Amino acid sequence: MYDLKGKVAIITGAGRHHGLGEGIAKRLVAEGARVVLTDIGTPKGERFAKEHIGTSAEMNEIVAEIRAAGGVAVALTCDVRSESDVQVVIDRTVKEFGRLDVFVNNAGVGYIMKPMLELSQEDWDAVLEVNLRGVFFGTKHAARQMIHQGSGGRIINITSQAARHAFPDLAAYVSSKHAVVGLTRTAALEFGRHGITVNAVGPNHVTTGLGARQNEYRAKTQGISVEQLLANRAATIPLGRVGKVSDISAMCAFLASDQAQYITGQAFDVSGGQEMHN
(Lines of atoms letter the chains of each structure in order from A and count residues from 1; the text may use other names and numbers.)
(Lines give C-alpha, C1' and ligand atoms only; values in the text may rest on other atoms or scores of the structure.)
Protein backbone atom coordinates (compact mmCIF):
# COMPACT_ATOMS: atom_id res chain seq x y z
CA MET A 1 0.00 0.00 0.00
CA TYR A 2 2.74 2.48 0.93
CA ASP A 3 5.67 1.12 -1.12
CA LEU A 4 8.73 1.27 1.13
CA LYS A 5 10.88 -0.79 -1.25
CA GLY A 6 14.53 0.14 -0.89
CA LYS A 7 13.96 1.92 2.42
CA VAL A 8 15.87 1.05 5.58
CA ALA A 9 14.25 1.47 8.99
CA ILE A 10 15.40 1.19 12.59
CA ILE A 11 12.80 0.47 15.28
CA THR A 12 13.84 0.76 18.92
CA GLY A 13 12.19 -1.27 21.66
CA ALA A 14 11.26 -3.98 19.17
CA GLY A 15 12.35 -7.07 21.06
CA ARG A 16 9.06 -8.26 22.57
CA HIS A 17 6.57 -10.63 20.98
CA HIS A 18 3.18 -8.96 20.47
CA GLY A 19 4.66 -5.53 21.24
CA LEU A 20 4.26 -2.33 19.28
CA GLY A 21 7.86 -2.49 18.08
CA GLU A 22 7.43 -5.97 16.62
CA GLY A 23 4.18 -4.93 14.94
CA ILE A 24 5.71 -1.79 13.44
CA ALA A 25 8.73 -3.71 12.18
CA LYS A 26 6.63 -6.40 10.52
CA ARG A 27 4.33 -3.84 8.88
CA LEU A 28 7.29 -1.89 7.47
CA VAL A 29 8.74 -5.14 6.14
CA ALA A 30 5.39 -5.96 4.54
CA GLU A 31 5.64 -2.64 2.72
CA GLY A 32 9.08 -3.58 1.39
CA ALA A 33 11.46 -2.03 3.93
CA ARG A 34 14.55 -3.65 5.34
CA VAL A 35 14.51 -3.30 9.11
CA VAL A 36 16.83 -3.22 12.09
CA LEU A 37 15.23 -4.20 15.39
CA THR A 38 16.83 -3.00 18.59
CA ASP A 39 16.23 -3.59 22.28
CA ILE A 40 18.27 -3.50 25.47
CA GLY A 41 18.97 -7.23 25.20
CA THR A 42 19.98 -8.08 28.78
CA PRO A 43 18.55 -7.16 32.19
CA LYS A 44 20.10 -4.13 33.87
CA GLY A 45 19.01 -3.79 37.48
CA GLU A 46 15.58 -4.10 39.07
CA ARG A 47 13.92 -1.45 36.88
CA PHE A 48 15.07 -3.21 33.70
CA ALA A 49 14.48 -6.78 34.80
CA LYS A 50 13.96 -9.65 32.37
CA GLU A 51 10.16 -9.42 32.51
CA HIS A 52 10.27 -5.78 31.41
CA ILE A 53 12.71 -5.84 28.51
CA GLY A 54 13.21 -7.31 25.09
CA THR A 55 15.96 -9.90 25.43
CA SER A 56 18.41 -10.69 22.65
CA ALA A 57 16.91 -14.18 22.36
CA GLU A 58 13.38 -12.88 21.90
CA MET A 59 14.52 -10.22 19.46
CA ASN A 60 16.34 -12.85 17.41
CA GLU A 61 13.15 -14.95 17.35
CA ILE A 62 11.27 -12.01 15.83
CA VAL A 63 13.99 -11.51 13.23
CA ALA A 64 13.81 -15.22 12.37
CA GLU A 65 10.05 -14.94 11.86
CA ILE A 66 10.52 -11.97 9.53
CA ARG A 67 13.17 -13.78 7.52
CA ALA A 68 11.07 -16.94 7.31
CA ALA A 69 8.31 -14.83 5.76
CA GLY A 70 10.74 -13.51 3.13
CA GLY A 71 11.64 -10.21 4.77
CA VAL A 72 15.02 -8.66 5.50
CA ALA A 73 15.80 -7.92 9.14
CA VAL A 74 18.65 -7.85 11.63
CA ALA A 75 18.70 -7.49 15.41
CA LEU A 76 21.07 -5.23 17.33
CA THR A 77 21.23 -4.59 21.05
CA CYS A 78 20.88 -0.96 22.05
CA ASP A 79 20.36 0.78 25.36
CA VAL A 80 18.73 4.01 24.18
CA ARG A 81 19.88 5.74 27.37
CA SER A 82 23.40 5.59 25.92
CA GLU A 83 24.22 8.05 23.16
CA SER A 84 27.13 5.90 22.01
CA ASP A 85 24.85 2.83 21.74
CA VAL A 86 22.44 4.75 19.51
CA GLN A 87 25.26 6.02 17.32
CA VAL A 88 26.75 2.53 16.98
CA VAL A 89 23.39 1.08 15.89
CA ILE A 90 23.03 3.72 13.19
CA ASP A 91 26.61 3.20 12.02
CA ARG A 92 26.12 -0.58 11.85
CA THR A 93 22.83 -0.14 9.99
CA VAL A 94 24.50 2.04 7.37
CA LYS A 95 27.37 -0.43 7.06
CA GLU A 96 24.90 -3.30 6.58
CA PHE A 97 22.35 -1.63 4.29
CA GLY A 98 24.05 1.50 2.97
CA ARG A 99 21.60 4.06 4.32
CA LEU A 100 18.94 5.01 6.86
CA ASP A 101 15.52 6.29 5.80
CA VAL A 102 13.18 5.74 8.75
CA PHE A 103 13.82 5.86 12.48
CA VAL A 104 11.05 4.85 14.89
CA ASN A 105 11.60 5.84 18.52
CA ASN A 106 9.43 3.19 20.13
CA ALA A 107 11.41 2.12 23.22
CA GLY A 108 9.63 3.13 26.39
CA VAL A 109 9.07 2.43 30.08
CA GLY A 110 5.42 2.37 31.12
CA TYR A 111 5.48 -0.32 33.78
CA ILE A 112 6.59 1.85 36.71
CA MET A 113 3.20 2.71 38.21
CA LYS A 114 3.15 4.34 41.66
CA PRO A 115 1.44 7.24 43.39
CA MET A 116 3.61 10.34 43.06
CA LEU A 117 4.36 10.40 46.79
CA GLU A 118 5.89 6.93 46.47
CA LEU A 119 7.84 7.64 43.28
CA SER A 120 11.59 7.71 43.87
CA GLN A 121 14.22 9.64 41.97
CA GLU A 122 15.46 6.32 40.61
CA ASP A 123 11.97 5.51 39.29
CA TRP A 124 11.68 8.96 37.72
CA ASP A 125 15.10 8.73 36.11
CA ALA A 126 14.46 5.25 34.68
CA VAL A 127 11.35 6.50 32.87
CA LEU A 128 12.72 9.84 31.65
CA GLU A 129 16.04 8.39 30.54
CA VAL A 130 14.35 5.93 28.19
CA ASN A 131 11.20 7.80 27.18
CA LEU A 132 12.72 11.23 26.61
CA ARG A 133 16.51 11.10 26.57
CA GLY A 134 16.39 7.99 24.38
CA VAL A 135 14.08 9.73 21.91
CA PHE A 136 16.41 12.74 21.84
CA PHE A 137 19.42 10.57 21.06
CA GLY A 138 17.55 8.63 18.38
CA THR A 139 16.21 11.78 16.74
CA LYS A 140 19.54 13.58 16.86
CA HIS A 141 21.66 10.82 15.36
CA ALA A 142 19.08 9.63 12.84
CA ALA A 143 18.71 13.20 11.57
CA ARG A 144 22.48 13.60 11.35
CA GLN A 145 22.74 10.50 9.16
CA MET A 146 19.78 11.54 7.01
CA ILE A 147 21.26 15.01 6.50
CA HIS A 148 24.56 13.42 5.47
CA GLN A 149 22.74 11.28 2.90
CA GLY A 150 20.99 14.35 1.48
CA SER A 151 17.74 12.62 0.53
CA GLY A 152 15.49 13.39 3.48
CA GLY A 153 13.99 10.88 5.86
CA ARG A 154 11.28 10.05 8.37
CA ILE A 155 11.48 10.13 12.16
CA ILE A 156 8.47 8.74 14.02
CA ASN A 157 8.14 9.03 17.80
CA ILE A 158 5.72 6.76 19.63
CA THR A 159 4.01 8.76 22.37
CA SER A 160 0.73 7.83 24.04
CA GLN A 161 -2.68 9.01 25.05
CA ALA A 162 -0.65 10.14 28.06
CA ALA A 163 0.81 12.89 25.87
CA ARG A 164 -2.65 14.52 25.95
CA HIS A 165 -4.06 13.35 29.26
CA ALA A 166 -2.95 12.94 32.84
CA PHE A 167 -3.30 9.56 34.52
CA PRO A 168 -2.87 8.77 38.21
CA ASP A 169 0.21 6.82 39.29
CA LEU A 170 2.03 7.63 36.03
CA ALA A 171 3.61 11.02 36.77
CA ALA A 172 6.94 10.24 35.12
CA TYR A 173 5.37 8.50 32.12
CA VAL A 174 2.85 11.29 31.49
CA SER A 175 5.56 13.93 31.83
CA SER A 176 7.85 12.11 29.40
CA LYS A 177 5.18 11.66 26.74
CA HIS A 178 4.08 15.30 26.91
CA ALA A 179 7.74 16.26 26.52
CA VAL A 180 8.24 14.06 23.46
CA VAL A 181 5.54 16.04 21.64
CA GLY A 182 7.54 19.23 22.26
CA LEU A 183 10.73 17.53 21.10
CA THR A 184 8.96 16.28 17.98
CA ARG A 185 7.78 19.76 17.03
CA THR A 186 11.17 21.35 17.62
CA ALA A 187 12.91 18.68 15.55
CA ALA A 188 10.39 19.19 12.74
CA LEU A 189 11.26 22.89 12.67
CA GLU A 190 14.99 22.30 12.62
CA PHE A 191 15.13 19.43 10.14
CA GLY A 192 12.40 20.40 7.69
CA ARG A 193 14.83 22.20 5.36
CA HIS A 194 16.63 18.88 4.93
CA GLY A 195 13.48 17.07 3.82
CA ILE A 196 13.21 15.19 7.12
CA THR A 197 9.74 14.88 8.61
CA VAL A 198 9.29 14.31 12.34
CA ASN A 199 5.93 13.21 13.72
CA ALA A 200 4.51 11.56 16.81
CA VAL A 201 1.98 8.74 17.01
CA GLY A 202 -0.09 8.49 20.19
CA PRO A 203 -1.93 5.21 20.82
CA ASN A 204 -4.68 4.92 23.36
CA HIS A 205 -4.65 1.66 25.31
CA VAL A 206 -3.25 -1.32 23.41
CA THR A 207 -3.02 -4.64 25.25
CA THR A 208 0.59 -5.57 24.53
CA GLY A 209 2.66 -7.25 27.24
CA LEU A 210 3.10 -3.83 28.81
CA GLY A 211 -0.57 -3.07 28.33
CA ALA A 212 -1.53 -6.27 30.12
CA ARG A 213 0.48 -5.24 33.18
CA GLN A 214 -1.18 -1.83 33.12
CA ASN A 215 -4.58 -3.52 32.90
CA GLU A 216 -3.85 -5.66 35.93
CA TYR A 217 -2.67 -2.65 37.93
CA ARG A 218 -5.68 -0.50 37.01
CA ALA A 219 -8.18 -3.30 37.64
CA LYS A 220 -6.68 -3.95 41.06
CA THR A 221 -6.74 -0.26 42.07
CA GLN A 222 -10.37 0.04 40.92
CA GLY A 223 -11.47 -3.24 42.52
CA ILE A 224 -12.81 -4.72 39.28
CA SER A 225 -11.83 -7.49 36.87
CA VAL A 226 -9.59 -6.88 33.87
CA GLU A 227 -12.53 -7.85 31.64
CA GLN A 228 -14.70 -5.18 33.23
CA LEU A 229 -11.90 -2.64 32.98
CA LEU A 230 -11.57 -3.25 29.25
CA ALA A 231 -15.33 -3.11 28.75
CA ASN A 232 -15.50 0.20 30.61
CA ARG A 233 -12.65 1.55 28.52
CA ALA A 234 -14.22 0.46 25.23
CA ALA A 235 -17.43 2.24 26.22
CA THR A 236 -15.55 5.57 26.17
CA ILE A 237 -14.31 5.06 22.61
CA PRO A 238 -16.59 6.12 19.72
CA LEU A 239 -15.44 3.20 17.57
CA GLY A 240 -16.30 0.82 20.40
CA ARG A 241 -13.03 -1.02 20.97
CA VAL A 242 -9.56 -0.54 22.42
CA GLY A 243 -6.61 -0.12 20.13
CA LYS A 244 -4.69 -2.84 18.32
CA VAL A 245 -1.03 -3.07 17.42
CA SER A 246 -2.08 -3.05 13.76
CA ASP A 247 -3.73 0.36 14.20
CA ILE A 248 -0.43 1.89 15.28
CA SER A 249 1.73 0.07 12.76
CA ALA A 250 -0.55 1.22 9.93
CA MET A 251 -0.08 4.87 10.91
CA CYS A 252 3.68 4.37 11.11
CA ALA A 253 3.74 2.81 7.63
CA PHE A 254 1.85 5.81 6.27
CA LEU A 255 4.15 8.34 7.94
CA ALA A 256 7.21 6.45 6.68
CA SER A 257 5.96 6.64 3.09
CA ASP A 258 6.17 9.28 0.39
CA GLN A 259 2.43 9.79 0.79
CA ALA A 260 3.20 11.62 4.04
CA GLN A 261 6.00 13.78 2.64
CA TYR A 262 4.18 17.06 3.42
CA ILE A 263 3.25 16.18 7.01
CA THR A 264 5.59 17.14 9.83
CA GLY A 265 5.54 18.37 13.41
CA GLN A 266 2.25 16.61 14.13
CA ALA A 267 1.13 14.54 17.10
CA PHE A 268 -1.45 12.06 15.83
CA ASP A 269 -3.94 10.41 18.16
CA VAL A 270 -4.70 6.86 17.04
CA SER A 271 -7.45 6.28 19.53
CA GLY A 272 -10.71 5.35 17.83
CA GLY A 273 -11.97 8.87 18.53
CA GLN A 274 -11.31 8.71 22.27
CA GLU A 275 -8.99 11.71 21.97
CA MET A 276 -10.28 14.60 19.89
CA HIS A 277 -8.34 17.87 19.78
CA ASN A 278 -8.44 21.01 17.69
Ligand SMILES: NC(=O)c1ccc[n+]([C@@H]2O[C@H](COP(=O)([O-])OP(=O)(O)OC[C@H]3O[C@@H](n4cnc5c(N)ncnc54)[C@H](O)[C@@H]3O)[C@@H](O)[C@H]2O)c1
The other form holds:
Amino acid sequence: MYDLKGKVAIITGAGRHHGLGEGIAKRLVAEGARVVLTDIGTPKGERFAKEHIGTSAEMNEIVAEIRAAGGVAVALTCDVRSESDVQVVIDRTVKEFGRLDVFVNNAGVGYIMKPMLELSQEDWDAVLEVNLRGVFFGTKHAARQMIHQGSGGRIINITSQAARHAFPDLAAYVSSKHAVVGLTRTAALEFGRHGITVNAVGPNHVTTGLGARQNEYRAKTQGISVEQLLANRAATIPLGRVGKVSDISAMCAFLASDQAQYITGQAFDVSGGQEMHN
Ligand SMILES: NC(=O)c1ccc[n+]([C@@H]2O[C@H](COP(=O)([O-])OP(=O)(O)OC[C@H]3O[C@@H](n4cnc5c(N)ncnc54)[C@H](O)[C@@H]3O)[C@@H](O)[C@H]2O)c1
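Other form of same protein, the form predicted together with the ligand, not the form predicted on its own:
Following is the full complex, with the preceding chain placed first.
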Protein backbone atom coordinates (compact mmCIF):
# COMPACT_ATOMS: atom_id res chain seq x y z
CA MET A 1 0.00 0.00 0.00
CA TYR A 2 2.85 2.39 0.88
CA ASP A 3 5.73 1.61 -1.39
CA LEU A 4 8.95 1.58 0.65
CA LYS A 5 11.04 -0.46 -1.80
CA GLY A 6 14.67 0.62 -1.65
CA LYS A 7 14.21 2.39 1.69
CA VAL A 8 16.26 1.59 4.78
CA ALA A 9 14.76 2.04 8.24
CA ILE A 10 16.05 1.87 11.81
CA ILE A 11 13.60 1.19 14.63
CA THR A 12 14.69 1.59 18.27
CA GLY A 13 13.25 -0.53 21.07
CA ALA A 14 12.20 -3.19 18.56
CA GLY A 15 13.47 -6.28 20.37
CA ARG A 16 10.35 -7.35 22.21
CA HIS A 17 7.65 -9.74 21.03
CA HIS A 18 4.21 -8.10 20.72
CA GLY A 19 5.82 -4.65 21.02
CA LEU A 20 5.12 -1.66 18.82
CA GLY A 21 8.72 -1.71 17.56
CA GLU A 22 8.39 -5.30 16.33
CA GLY A 23 5.10 -4.42 14.64
CA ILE A 24 6.50 -1.28 13.00
CA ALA A 25 9.55 -3.18 11.74
CA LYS A 26 7.43 -5.97 10.25
CA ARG A 27 5.04 -3.52 8.60
CA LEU A 28 7.88 -1.51 7.03
CA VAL A 29 9.34 -4.77 5.73
CA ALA A 30 5.94 -5.70 4.30
CA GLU A 31 6.04 -2.40 2.39
CA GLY A 32 9.44 -3.32 0.93
CA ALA A 33 11.89 -1.63 3.33
CA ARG A 34 15.06 -3.17 4.70
CA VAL A 35 15.14 -2.73 8.46
CA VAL A 36 17.57 -2.52 11.34
CA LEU A 37 16.01 -3.52 14.65
CA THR A 38 17.75 -2.15 17.72
CA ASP A 39 17.22 -2.57 21.45
CA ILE A 40 19.07 -2.30 24.74
CA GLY A 41 19.78 -6.06 24.57
CA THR A 42 20.84 -6.80 28.16
CA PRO A 43 19.39 -5.89 31.57
CA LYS A 44 21.02 -2.83 33.15
CA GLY A 45 20.16 -2.46 36.83
CA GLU A 46 16.75 -2.60 38.48
CA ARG A 47 15.21 0.05 36.21
CA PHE A 48 16.12 -1.91 33.07
CA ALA A 49 15.37 -5.38 34.42
CA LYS A 50 14.86 -8.40 32.17
CA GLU A 51 11.06 -8.38 32.49
CA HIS A 52 10.85 -4.85 31.05
CA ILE A 53 13.27 -4.90 28.15
CA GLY A 54 13.90 -6.54 24.80
CA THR A 55 16.91 -8.88 25.07
CA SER A 56 19.29 -9.58 22.20
CA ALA A 57 17.99 -13.17 22.08
CA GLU A 58 14.40 -11.96 21.67
CA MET A 59 15.43 -9.40 19.05
CA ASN A 60 17.30 -12.11 17.11
CA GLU A 61 14.14 -14.26 17.14
CA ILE A 62 12.17 -11.38 15.62
CA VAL A 63 14.82 -10.85 12.95
CA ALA A 64 14.77 -14.58 12.19
CA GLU A 65 10.98 -14.42 11.73
CA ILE A 66 11.32 -11.49 9.32
CA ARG A 67 14.01 -13.29 7.33
CA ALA A 68 12.02 -16.52 7.26
CA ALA A 69 9.17 -14.55 5.68
CA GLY A 70 11.55 -13.26 2.99
CA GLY A 71 12.32 -9.84 4.50
CA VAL A 72 15.70 -8.18 4.98
CA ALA A 73 16.47 -7.34 8.61
CA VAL A 74 19.44 -6.95 10.94
CA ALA A 75 19.56 -6.77 14.75
CA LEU A 76 21.92 -4.37 16.51
CA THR A 77 22.25 -3.61 20.20
CA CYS A 78 21.78 0.07 21.00
CA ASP A 79 21.18 1.76 24.33
CA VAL A 80 19.52 4.98 23.17
CA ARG A 81 20.79 6.78 26.28
CA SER A 82 24.26 6.61 24.72
CA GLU A 83 25.02 9.05 21.90
CA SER A 84 27.89 6.87 20.68
CA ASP A 85 25.65 3.77 20.58
CA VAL A 86 23.19 5.67 18.37
CA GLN A 87 25.96 6.95 16.10
CA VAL A 88 27.47 3.46 15.76
CA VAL A 89 24.10 1.96 14.80
CA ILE A 90 23.62 4.56 12.07
CA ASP A 91 27.18 4.05 10.80
CA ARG A 92 26.72 0.28 10.71
CA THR A 93 23.40 0.63 8.95
CA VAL A 94 24.95 2.79 6.24
CA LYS A 95 27.85 0.33 5.93
CA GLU A 96 25.43 -2.60 5.57
CA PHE A 97 22.71 -1.05 3.39
CA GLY A 98 24.31 2.09 1.94
CA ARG A 99 21.80 4.60 3.27
CA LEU A 100 19.23 5.60 5.91
CA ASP A 101 15.75 6.81 4.95
CA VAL A 102 13.55 6.28 8.00
CA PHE A 103 14.34 6.48 11.71
CA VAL A 104 11.67 5.49 14.23
CA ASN A 105 12.33 6.60 17.81
CA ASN A 106 10.23 3.94 19.53
CA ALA A 107 12.25 2.88 22.60
CA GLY A 108 10.50 3.94 25.76
CA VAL A 109 10.23 3.41 29.50
CA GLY A 110 6.64 3.51 30.74
CA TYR A 111 6.74 0.85 33.43
CA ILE A 112 8.07 3.03 36.27
CA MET A 113 4.76 3.99 37.90
CA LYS A 114 4.79 5.76 41.27
CA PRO A 115 3.06 8.68 42.94
CA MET A 116 5.15 11.81 42.37
CA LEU A 117 6.03 12.07 46.05
CA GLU A 118 7.73 8.66 45.81
CA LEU A 119 9.50 9.28 42.52
CA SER A 120 13.29 9.43 42.98
CA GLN A 121 15.82 11.26 40.86
CA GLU A 122 16.97 7.84 39.60
CA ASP A 123 13.42 7.01 38.46
CA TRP A 124 13.04 10.40 36.80
CA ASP A 125 16.41 10.14 35.04
CA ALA A 126 15.76 6.57 33.85
CA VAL A 127 12.60 7.70 32.06
CA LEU A 128 13.86 11.02 30.69
CA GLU A 129 17.17 9.57 29.54
CA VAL A 130 15.40 7.06 27.29
CA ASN A 131 12.18 8.82 26.32
CA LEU A 132 13.61 12.29 25.70
CA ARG A 133 17.41 12.20 25.52
CA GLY A 134 17.28 9.01 23.44
CA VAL A 135 14.85 10.61 20.98
CA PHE A 136 17.13 13.65 20.75
CA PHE A 137 20.14 11.47 19.90
CA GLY A 138 18.16 9.44 17.35
CA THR A 139 16.74 12.55 15.71
CA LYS A 140 20.05 14.42 15.62
CA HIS A 141 22.13 11.61 14.13
CA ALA A 142 19.47 10.33 11.74
CA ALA A 143 19.01 13.88 10.42
CA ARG A 144 22.78 14.33 10.06
CA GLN A 145 23.01 11.19 7.91
CA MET A 146 19.92 12.12 5.86
CA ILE A 147 21.28 15.64 5.23
CA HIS A 148 24.58 14.09 4.13
CA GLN A 149 22.72 11.85 1.65
CA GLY A 150 20.80 14.84 0.30
CA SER A 151 17.56 13.03 -0.54
CA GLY A 152 15.38 13.82 2.45
CA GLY A 153 14.12 11.38 5.04
CA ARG A 154 11.54 10.51 7.62
CA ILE A 155 11.84 10.68 11.40
CA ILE A 156 8.93 9.25 13.39
CA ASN A 157 8.73 9.65 17.16
CA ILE A 158 6.43 7.36 19.11
CA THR A 159 4.85 9.48 21.81
CA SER A 160 1.58 8.64 23.61
CA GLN A 161 -1.74 10.00 24.76
CA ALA A 162 0.51 11.11 27.60
CA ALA A 163 1.93 13.70 25.19
CA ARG A 164 -1.36 15.60 25.47
CA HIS A 165 -2.90 14.46 28.75
CA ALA A 166 -1.81 13.91 32.33
CA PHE A 167 -2.01 10.48 33.96
CA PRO A 168 -1.49 9.86 37.68
CA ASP A 169 1.70 8.13 38.86
CA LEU A 170 3.43 8.78 35.54
CA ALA A 171 4.95 12.24 36.08
CA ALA A 172 8.25 11.51 34.36
CA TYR A 173 6.60 9.60 31.50
CA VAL A 174 3.98 12.29 30.84
CA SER A 175 6.65 15.00 30.99
CA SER A 176 8.91 13.12 28.60
CA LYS A 177 6.18 12.52 26.03
CA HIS A 178 4.98 16.15 26.14
CA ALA A 179 8.61 17.20 25.61
CA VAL A 180 9.05 14.94 22.59
CA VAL A 181 6.30 16.88 20.83
CA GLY A 182 8.37 20.06 21.30
CA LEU A 183 11.46 18.26 20.02
CA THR A 184 9.49 16.94 17.03
CA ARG A 185 8.27 20.40 16.07
CA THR A 186 11.71 21.98 16.46
CA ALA A 187 13.34 19.24 14.39
CA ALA A 188 10.65 19.65 11.71
CA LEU A 189 11.48 23.36 11.53
CA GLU A 190 15.23 22.86 11.35
CA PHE A 191 15.27 19.94 8.91
CA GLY A 192 12.37 20.84 6.61
CA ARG A 193 14.62 22.57 4.09
CA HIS A 194 16.48 19.26 3.68
CA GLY A 195 13.28 17.41 2.79
CA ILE A 196 13.24 15.60 6.13
CA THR A 197 9.86 15.27 7.80
CA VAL A 198 9.56 14.77 11.55
CA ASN A 199 6.29 13.66 13.09
CA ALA A 200 5.01 12.15 16.33
CA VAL A 201 2.58 9.23 16.61
CA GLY A 202 0.67 8.94 19.88
CA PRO A 203 -0.93 5.56 20.63
CA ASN A 204 -3.54 5.08 23.33
CA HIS A 205 -3.39 1.78 25.19
CA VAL A 206 -1.94 -1.20 23.32
CA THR A 207 -1.36 -4.41 25.28
CA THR A 208 2.37 -4.80 24.71
CA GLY A 209 4.83 -5.79 27.46
CA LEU A 210 4.86 -2.19 28.64
CA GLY A 211 1.10 -1.81 28.24
CA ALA A 212 0.46 -5.01 30.23
CA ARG A 213 2.61 -3.75 33.10
CA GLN A 214 0.64 -0.47 33.15
CA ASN A 215 -2.62 -2.45 33.18
CA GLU A 216 -1.53 -4.53 36.17
CA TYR A 217 -0.61 -1.38 38.09
CA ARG A 218 -3.86 0.45 37.23
CA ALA A 219 -6.03 -2.58 37.99
CA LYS A 220 -4.33 -3.00 41.36
CA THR A 221 -4.67 0.66 42.36
CA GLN A 222 -8.34 0.70 41.29
CA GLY A 223 -9.09 -2.68 42.95
CA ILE A 224 -10.48 -4.22 39.76
CA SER A 225 -9.38 -6.96 37.36
CA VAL A 226 -7.33 -6.22 34.24
CA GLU A 227 -10.30 -7.43 32.18
CA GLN A 228 -12.58 -4.92 33.90
CA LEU A 229 -10.00 -2.18 33.44
CA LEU A 230 -9.80 -2.88 29.71
CA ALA A 231 -13.58 -3.02 29.39
CA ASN A 232 -13.92 0.31 31.20
CA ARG A 233 -11.29 1.82 28.95
CA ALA A 234 -12.91 0.53 25.76
CA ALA A 235 -16.14 2.19 26.87
CA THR A 236 -14.43 5.60 26.71
CA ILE A 237 -13.18 5.06 23.16
CA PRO A 238 -15.52 6.19 20.34
CA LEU A 239 -14.31 3.33 18.12
CA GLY A 240 -15.07 0.87 20.93
CA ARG A 241 -11.76 -0.91 21.47
CA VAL A 242 -8.22 -0.32 22.71
CA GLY A 243 -5.39 0.09 20.21
CA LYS A 244 -3.63 -2.66 18.29
CA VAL A 245 -0.01 -2.81 17.21
CA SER A 246 -1.24 -2.79 13.60
CA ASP A 247 -3.02 0.57 14.13
CA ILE A 248 0.29 2.19 15.04
CA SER A 249 2.41 0.40 12.46
CA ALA A 250 0.00 1.45 9.68
CA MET A 251 0.41 5.11 10.66
CA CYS A 252 4.19 4.72 10.67
CA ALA A 253 4.16 3.10 7.23
CA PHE A 254 2.09 6.00 5.91
CA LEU A 255 4.36 8.64 7.45
CA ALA A 256 7.43 6.82 6.09
CA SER A 257 6.04 6.82 2.57
CA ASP A 258 6.04 9.38 -0.24
CA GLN A 259 2.29 9.78 0.36
CA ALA A 260 3.17 11.76 3.50
CA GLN A 261 5.80 14.01 1.91
CA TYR A 262 3.92 17.24 2.78
CA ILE A 263 3.25 16.38 6.44
CA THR A 264 5.73 17.51 9.09
CA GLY A 265 5.87 18.78 12.66
CA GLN A 266 2.60 17.05 13.54
CA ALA A 267 1.62 15.01 16.60
CA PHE A 268 -1.03 12.45 15.66
CA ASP A 269 -3.30 10.62 18.07
CA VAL A 270 -3.88 7.05 16.93
CA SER A 271 -6.37 6.29 19.61
CA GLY A 272 -9.84 5.50 18.28
CA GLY A 273 -10.76 9.07 19.24
CA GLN A 274 -10.27 8.43 22.95
CA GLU A 275 -8.73 11.84 23.66
CA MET A 276 -12.12 13.45 23.03
CA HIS A 277 -13.23 11.79 26.29
CA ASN A 278 -10.21 12.61 28.44
N1 LIG B 1 1.76 0.09 24.81
C2 LIG B 1 1.13 1.21 25.01
O3 LIG B 1 0.01 1.24 25.54
C4 LIG B 1 1.77 2.51 24.60
C5 LIG B 1 0.95 3.65 24.58
C6 LIG B 1 1.50 4.86 24.22
C7 LIG B 1 2.84 4.93 23.87
N8 LIG B 1 3.61 3.81 23.89
C9 LIG B 1 5.03 3.96 23.51
O10 LIG B 1 5.36 3.02 22.53
C11 LIG B 1 6.75 2.76 22.56
C12 LIG B 1 6.99 1.27 22.51
O13 LIG B 1 6.47 0.68 23.70
P14 LIG B 1 5.73 -0.73 23.74
O15 LIG B 1 4.41 -0.50 24.33
O16 LIG B 1 5.84 -1.39 22.42
O17 LIG B 1 6.56 -1.51 24.85
P18 LIG B 1 7.80 -2.50 24.77
O19 LIG B 1 8.21 -2.73 26.17
O20 LIG B 1 7.49 -3.66 23.91
O21 LIG B 1 8.89 -1.63 24.00
C22 LIG B 1 9.72 -0.69 24.60
C23 LIG B 1 11.13 -1.04 24.20
O24 LIG B 1 12.02 0.00 24.59
C25 LIG B 1 13.22 -0.63 24.91
N26 LIG B 1 14.11 0.20 25.70
C27 LIG B 1 13.98 0.60 26.99
N28 LIG B 1 15.06 1.28 27.38
C29 LIG B 1 15.91 1.32 26.32
C30 LIG B 1 17.18 1.87 26.10
N31 LIG B 1 17.84 2.51 27.07
N32 LIG B 1 17.74 1.74 24.87
C33 LIG B 1 17.09 1.06 23.89
N34 LIG B 1 15.89 0.51 24.05
C35 LIG B 1 15.30 0.64 25.25
C36 LIG B 1 12.83 -1.88 25.67
O37 LIG B 1 13.87 -2.82 25.72
C38 LIG B 1 11.62 -2.34 24.87
O39 LIG B 1 11.97 -3.28 23.88
C40 LIG B 1 7.28 3.44 23.83
O41 LIG B 1 7.91 4.67 23.48
C42 LIG B 1 6.02 3.70 24.63
O43 LIG B 1 6.15 4.79 25.49
C44 LIG B 1 3.10 2.61 24.25
